[in-house]
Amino acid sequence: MFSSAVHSFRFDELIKYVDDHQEEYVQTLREWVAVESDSSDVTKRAELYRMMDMVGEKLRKMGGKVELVDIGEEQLPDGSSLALPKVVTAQFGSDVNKPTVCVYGHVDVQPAQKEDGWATEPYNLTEINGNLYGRGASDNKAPVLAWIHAVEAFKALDMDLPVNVKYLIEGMEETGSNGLDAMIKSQKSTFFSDVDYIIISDCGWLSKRPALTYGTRGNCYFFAEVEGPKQDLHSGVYGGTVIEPMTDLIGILDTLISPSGTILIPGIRDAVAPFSDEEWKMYQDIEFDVESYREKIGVEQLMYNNKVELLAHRWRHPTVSIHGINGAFSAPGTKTVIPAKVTGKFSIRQVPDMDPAVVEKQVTDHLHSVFAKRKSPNKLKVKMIIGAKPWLADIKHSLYEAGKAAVKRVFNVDADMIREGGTIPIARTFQDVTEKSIIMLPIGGFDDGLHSQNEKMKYPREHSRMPSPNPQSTCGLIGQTPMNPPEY
């Protein structure tokens, strides 16, 4: 991804430097993975603060103009507050004659424990058969480091960057990027004023074929709390005499989705954009093996056996998932308890043109309606704690045309144009607030296990590289002006 205008580009020298320092790169990733930067666990907030300091120090040592931006506090369910991790921004180069690229990433992670089913300690980066296993190895610490090490290599070789590079690295993405929207809005006319492109690599390929990502689903995450007696009760003593909160909760959760996957909340699909013929044709051409997908997951049957239907319901249709129940007994062994208060956790992945505020009202009204029909004396509270919007880019934009050409030149295949079923909340904010061009360039593999056990990043020590392209004709994803189509 270098400008075709750079005729003296020392490509082979740069590649040699990267190869010679790959052990150092892995060691840095090992140090980053060792930090338990779980943004969902407030007891680990000190680790998250430390992680952001490490990112800032890494960029500062490279000579970047670094700032740790205070984005305020988080209000906790008990009414207390806790400082949000600072956002790291950095800048390398300020040449007005060059385009400016902003690389976004995050260094917080999903929860992970060995007993969840990990084969290795999740916070101890472990190499097995050419893979580096560890929480955050693919989502998103290694991709962040890849972009940082790319600039570091240029700096170490005293090579002129073909573009100005900015970084924006946050620590709350896995819980909805709390505080980041306001920060972006406040810096629209400062930090983002000279940015031409925004690049996100918080995503992965769909198959072994290289891909470019042009859309993500949103996420509305809900807590449904049912409260009954003033304390937990013995089921032998009180069972049959009280209306149990757990029974109420299971009953209302069962009204969210049918066994076949149909969402039962009235009106929830009214705003879903129609599936066009052009989109259907594009899905037909994507490399995706339904049977391999089924086997990889380890299930006997999928909801859909047709490739297009399966991808469509993974990417561009809403879905409901029930994630857990807080307050219920879940430890090994038996405990005959009637929980006094239980909270069901579920989410709705939303798609264009759904609006989180509308979804919140639809869900809240539905649950209160079905709860009222139970005529229960217990109390129900419904709260949406995440309301991240979906994001969709124009694949005909010159930035995506450049991306396709770059993939074709490097891999000698056409890129699959894919969407993500997951949520990258900040993509929509970037689009709405900065009005800059955004592209998602996946670095992680299709089988990296994001958010799952045994998350990994591929690291084959014995590897072969394609012949390096002619530096005088190297494609220029980020070396073009936004107004003109890229040239190769």
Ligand SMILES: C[C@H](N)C(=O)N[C@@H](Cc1c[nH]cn1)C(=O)O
The other form holds:
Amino acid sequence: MFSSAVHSFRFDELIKYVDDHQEEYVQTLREWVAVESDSSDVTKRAELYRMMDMVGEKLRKMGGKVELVDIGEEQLPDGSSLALPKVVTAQFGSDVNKPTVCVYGHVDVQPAQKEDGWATEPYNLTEINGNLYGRGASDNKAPVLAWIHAVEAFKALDMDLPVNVKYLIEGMEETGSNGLDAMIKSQKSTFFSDVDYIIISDCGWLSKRPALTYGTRGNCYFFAEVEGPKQDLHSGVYGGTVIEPMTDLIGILDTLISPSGTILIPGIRDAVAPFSDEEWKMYQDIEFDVESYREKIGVEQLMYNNKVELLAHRWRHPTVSIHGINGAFSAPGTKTVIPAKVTGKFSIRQVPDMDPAVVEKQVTDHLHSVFAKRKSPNKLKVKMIIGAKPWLADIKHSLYEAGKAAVKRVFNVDADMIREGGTIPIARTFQDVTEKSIIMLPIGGFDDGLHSQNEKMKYPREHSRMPSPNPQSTCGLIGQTPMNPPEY
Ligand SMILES: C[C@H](N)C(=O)N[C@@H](Cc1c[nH]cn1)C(=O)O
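Output the form predicted in complex with this ligand next; the form predicted on its own has already been displayed.
The next block holds the full complex; its first chain is the one shown before.
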């Protein structure tokens, strides 16, 4: 697939350069983490714009041909509109004799506040015991920087890149990649015209064994709003006389999934592709300890204790998660309110061959049907906010052969072939529109705490200059190393 030039670059020199510049890489990550680029909070939008400018500036300083692409506006629930963060594209090299790879990543983050239970300030990258803690450290700022610093190392050493490299970095991934579908479609015959392969590192390993990811689940994210009285009411004065929106909402949310995890929405599993014997065998061969997984999460019991079943339910089956209720009283204290309007937020992770448009109809019909049976005078509105499709790669593609060879060269072990339970909303669009193959090369560890308190990226400083099990190479980029894998 790739020309022999790939194998002829000065690998050891390159690795030494990377190892020698770790402190600078961490400093850049610190600067990036300090930007509160939370795409879900419109009040933080200026920070997101600043973040995109910083990405563009970094790539421009490296000599890339950089553009900040305007992808339009988003409509807010109050009817107003807000500019979406620009998408950064960059290009390094345009040699027609070399393949062109496009690295996709995102620099927006999920919300984080110290009060959520963080041990450190989420936007102040803090090094503790070989880990760098900070929101976005693993998802996805350090992986994006790892890919940027890889090209920077080639350029600093005046080494010819073995491939042409393009970057596409966005700022709305955590809220469904709003605006990016249209941008990719409109640049199919321009930016994407010479792209041969797409690389994504927005996922993590499953265990201490390096992995390649070949599938992601999709996500249909819903708001279910129940509206009753014209304002909040005193529960002592009015309780018992009105049908409360919160009671209705809890009642309908409880019809989505059973306590043992069966989705109760009629027809929802109809399109799920059957689980083949071949897949069962693949899952069986994966290195994964169910008991350590349970312990790390800190629960007494999992839904499945068998490895294959557990992995299948993480990657291969749809699930429902209820995330929150807007309008509900949630502050400390004992306010005795009847909220007038509440909005339940839940999502359905879907798998091949489910279709978000079908899921939208099934969920909407189901909720209206159970709500009608309650004979409530309140009003229900159901809206699908995100409809991101699942993605699946052909693991027999030469791209995965190249990925396996790269893992073997660096870590001297065979990569686990894994899926990702989370969603990379744009993956399927990339595949469908560009008709190019994607490989997901995870850089983070399983226990990185994505979207959670104390998100981190491993930084095994004490091992960074030690030789890896493969004497020809080391893994000096921030992330997992064979000398200091995540404790799994
Ligand atoms: C896998 C990736 N790092 C990630 O966390 N993606 C988000 C994307 C998303 C899905 N719905 C809305 N945003 C996720 O899986 O939650």
